[in-house]
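We begin with a single chain expressed as structure tokens, specifically the form predicted alone.
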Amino acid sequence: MLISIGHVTRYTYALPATSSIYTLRLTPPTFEGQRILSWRVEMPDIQQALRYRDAFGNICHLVSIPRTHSEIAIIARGSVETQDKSGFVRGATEVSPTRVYRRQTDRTAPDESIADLVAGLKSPDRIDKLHELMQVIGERVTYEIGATNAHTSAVEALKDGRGVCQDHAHIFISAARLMGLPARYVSGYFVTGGDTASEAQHAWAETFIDGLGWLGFDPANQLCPTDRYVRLACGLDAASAAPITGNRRGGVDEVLDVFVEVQQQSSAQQQ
């Protein structure tokens, strides 16, 4: 599938910031089943950026604005060719050892509710059990925009029974790690279907299975990633896989606007 993506992030401040520094994880990697045909990250007035790979293998750009500013615009756009690999991730750059992804974070730390969720799984086969976990999370946590925030933990979302894809992924990761499996958070994009463009910034989870490798699970959509998914970055949780993180000095009353457009290109456009 040929997918075009436009991702615009804009920060505005009531009172100017005197300086800012940002880490951008806005460049998708190429690996088996995902090939970057064209990609560009733009920040007006930024002449240089340091490109590197972080501890999780993500392609990052470190950018800074050492002058007074009231607005920042960050634009990522390009085309990606994808193939359905039944959720398996092979050929991606791996920097950290697999065992790192067993470590729980504040957002994924389990409690009795997560332990009960795992204990209730009935499938004897390890992969079937993960599919069952994905299904149960989707049934237990209703998708509801605005019910949670960026700091909501897996435990809080499970108890409330409402959340978004970030919360579904955190619950899955928490449970998988409790089962002794390495698991990680993935940020990316999702084509919802049809010929019209859709706002589709998305998140899901991946689990490492001995003998098979990394396998993705998306509890929000109840399926393993297909060619409709574009993988952007990964980490221990949403914080370490966020497309943009940073700090500023000054800049009172920040307003954040994000626009993401993901669209499957037609056969005529591909030629």
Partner chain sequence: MDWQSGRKLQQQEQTSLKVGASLRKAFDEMNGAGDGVRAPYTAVSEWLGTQKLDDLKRKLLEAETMFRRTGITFAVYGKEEAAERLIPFDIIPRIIAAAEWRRLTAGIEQRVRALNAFMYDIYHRQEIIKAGKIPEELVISNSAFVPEMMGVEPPLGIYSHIIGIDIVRTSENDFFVLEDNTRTPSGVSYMLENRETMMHMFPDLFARNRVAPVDDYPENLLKTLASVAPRNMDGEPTIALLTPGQYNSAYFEHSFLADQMGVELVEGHDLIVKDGYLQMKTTQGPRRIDVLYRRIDDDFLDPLVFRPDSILGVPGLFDLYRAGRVSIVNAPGGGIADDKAIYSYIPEIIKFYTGRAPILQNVPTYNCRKPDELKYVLDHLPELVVKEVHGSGGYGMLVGPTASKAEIEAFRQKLTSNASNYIAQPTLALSTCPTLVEAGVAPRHLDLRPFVLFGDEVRLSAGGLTRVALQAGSLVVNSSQGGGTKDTWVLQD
Contents of the next structure:
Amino acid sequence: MLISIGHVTRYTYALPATSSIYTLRLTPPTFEGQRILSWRVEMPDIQQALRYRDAFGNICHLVSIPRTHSEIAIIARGSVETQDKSGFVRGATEVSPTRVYRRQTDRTAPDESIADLVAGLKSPDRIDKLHELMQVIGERVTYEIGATNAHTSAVEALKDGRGVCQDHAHIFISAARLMGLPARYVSGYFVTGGDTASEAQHAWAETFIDGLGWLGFDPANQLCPTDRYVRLACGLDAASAAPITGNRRGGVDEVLDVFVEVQQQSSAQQQ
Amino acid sequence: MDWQSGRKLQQQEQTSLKVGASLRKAFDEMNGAGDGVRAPYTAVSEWLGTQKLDDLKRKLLEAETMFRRTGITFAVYGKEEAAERLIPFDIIPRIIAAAEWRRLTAGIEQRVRALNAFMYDIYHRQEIIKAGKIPEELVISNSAFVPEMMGVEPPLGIYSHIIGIDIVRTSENDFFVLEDNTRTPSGVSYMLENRETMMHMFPDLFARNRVAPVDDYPENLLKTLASVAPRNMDGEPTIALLTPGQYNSAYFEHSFLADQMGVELVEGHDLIVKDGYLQMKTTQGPRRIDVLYRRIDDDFLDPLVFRPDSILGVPGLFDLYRAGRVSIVNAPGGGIADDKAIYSYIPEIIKFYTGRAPILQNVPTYNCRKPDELKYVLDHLPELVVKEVHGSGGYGMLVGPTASKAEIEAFRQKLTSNASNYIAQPTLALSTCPTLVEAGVAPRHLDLRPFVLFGDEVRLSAGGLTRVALQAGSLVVNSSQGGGTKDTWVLQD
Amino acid sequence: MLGRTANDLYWLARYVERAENMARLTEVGYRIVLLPRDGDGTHEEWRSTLASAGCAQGYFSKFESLNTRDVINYLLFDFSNPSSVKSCLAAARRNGRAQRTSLTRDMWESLNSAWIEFSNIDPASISAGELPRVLDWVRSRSALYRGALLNTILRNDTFFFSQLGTFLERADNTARILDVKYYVLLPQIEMVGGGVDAVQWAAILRSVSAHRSYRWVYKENYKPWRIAEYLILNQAMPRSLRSSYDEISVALNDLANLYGARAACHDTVAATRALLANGNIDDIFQSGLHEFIEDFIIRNNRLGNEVAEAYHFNG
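Please give the corresponding structure for the form predicted together with the partner chain, as opposed to the form predicted alone shown earlier.
Everything in the complex follows now, all chains and molecules, and the chain you saw is the first one.
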């Protein structure tokens, strides 16, 4: 599938910031089933950005704006060609041994409720079990915007029973790690189908299965990623896989606007 | 009162101690096992015999006045506005013979190389885990393990360039490493200032002993820092020391070291990431920094990566480090090597990376996370020292032989409910050294922290910080718990 | 050098100078209220002392009336007064501690011991008779610090920023004393009794330690316009606006040479210094002493801001 993506993030301040700095994980990687045809990140001072790969293999840019400003817009756009690999991610650049992804974080730390979730899984087969986990999470936590926030943990979301894709992914990761499996958080884009562009910015989980490799699970949509998914960045949780992490000095009353448009491209458009 | 009556007093005190039998037999640095003055102490012992107690006490006051005027103070956490206290100083030096020091040096060097090889491995291929020498979970789930460090290539492959190794002695030939400090060890300014004060007050003592100098430390530190500058940089590296500021307990040391090395002492808000480099804001505009000797904890280094609320660090610093634009000394994530849960594996670590047996012994350690070892610990609490895995500064520990029944029971509860948070060790009969106390000269337990530097080579100044427990019978030497310090002499042949 | 270091050194010097000035003002005020006089002139004297010290507003937000004990406590020991001697010494030491590596051992020890000793004084234990001793002590500690600075510090930016702080503060202080007392100096207005005038004139000179040197320079009795001329235009008088600006000018030129760059502050200092060097006291009185001083204080503040800007005091 040919997918075109436009992703605009805009920060505005009532009182200007004296400086700000951003880590961007806004460059999708190439691996089996995902090829980048064109990609551009635009923002002030991006030419001076430091480009490097982080501990989870993401291509990062560090962009520093060392002057007073009251608005910053970060625009990423391009087109990506994808193939359905039944959710398997192969050929991606890996920096850390997979066992590192067994580490729980503040957001994924399990408690009895996650342990009960795992204990309740009935499937004998290890992959079936993960599918069952994905399904149970979708049933237990209904999709609702605004019930949780960026700092909500897996345990909190499970208890509340409401959340968004980030919460679904955290619960899945927490449970998978509790089962002894390496698991990671993936942020990316999703072609929702039709003309709608809702939840085009998406997140899901991946878990490592011995002998098979990394396999994606999207509890929010109850499926393993297909060619409608574009992987952007991964990490131990939403924080370390965030497309944009920023810090500023000064700057009062920040307003954040995010606009994401993901569309299937016809091959005619592509030419 | 002369030195002889001091000896008598010492004997009285010892018989009155209600501590384990092992402690009563503590090896004394000056008097050995009670069989006469040991060779390195000959001259000091003679000198002490000629001193009057009142004179010694006056000298001690004089020393304290010197320290206070210099401003060599430290803050005590949790003590409101007590802000600046002096660490008590003792004027009777702790003396190490040349041959003893050679052995310690060999052991320290071996240890420092192995610890750094371990860190490199942990933050790359993790061969030691694959080889089954260390349980995976102990590393991966350890809060001291910093996953963001995976794949970082620090210059020369070194993570902890400055390590303070806490060593205790139990007999003529038995030295044990109590712990390694691979994060941001402090105390070296006391090593230097104690010597300065002693030379000022007792020049005659130095005339009668061949004491190796320690004042090469700042220069060694500067050489070490320069040697780990980013690769491919031209010219002399610019070095700066990052402090949390003047309200930090070790601020004096930070400013002292910056001054001794002639480098800028910077705070987080003096620094900014600009044009892809770390820059400090000078009177002439931004100026690039190549090597940052940081004395703030990992958590506060960079709000983009670690604690987002930190205002002590510099946003973007970690990314620059990762990209090789600046060197951070010591590297983030070094805590994995001095974690108390990892400690018991250090002999294994040394063998794995050096292929040799450790020269310096570890204290036998019970990992309470292992059920059989926990059982032993619970059965023998009155004999053991129990420590929190992530504690420091002597807080949150139980010294079995001197603890009350209630304290022991309280620890039993803690151990039962959260076993993996604790380790236990036998109570070592730390060596003692004659120390000036209110009633005269009496033996007090002590340890030794040499500060070793590792860059293009291993550099070790001949000495260290000797910490002494000023309470009779106490084994807790930490300054935050009322411990004092002594000048540490390494004699030359 | 870090911008923050320059800022701290500058303020360290200002606070040491300010502590000394506070002690001096307190001493003069106290001396005047001791004088026998008709009625109760005490209050008015303290009012003008507080005004000269820039502390009047703060004092009256805390106390309703002018009481000698309250005023002295407020000027010397009150931490809620940011200009009290105690606040100044604490701030000076805090700045010094933050820049411990820039100071010589002599400088640091004089600063540190001044703070330790002063903070140990119990205000309640200071009787009227002991006050002069305490005030002398403050002045001597300031002199000790200045002496340590002049004798031990390298003549580089550390020294230059310290000089800037000292002399900007000093010029500000002298100007403020003149401004508050200007009515005493106005020749047109006949004050009540000649005796009081002489006392007031002496007080102005005394508050800048110039009551004896005046006689050496002018060989005549106190004359209002002479006093004004002495404090504003005299090049030899070490607390005059003119000599303060000579020192500031030297320090800023030294900085320009060291860094190889000039900034707006260099033009400002040159202009103000020219005003003082070419000034004439008759013209100043003609166009208004108060207006002249007011203008000077504005220029002085602007210079401070331009220095902070030029040398990145705030990063």
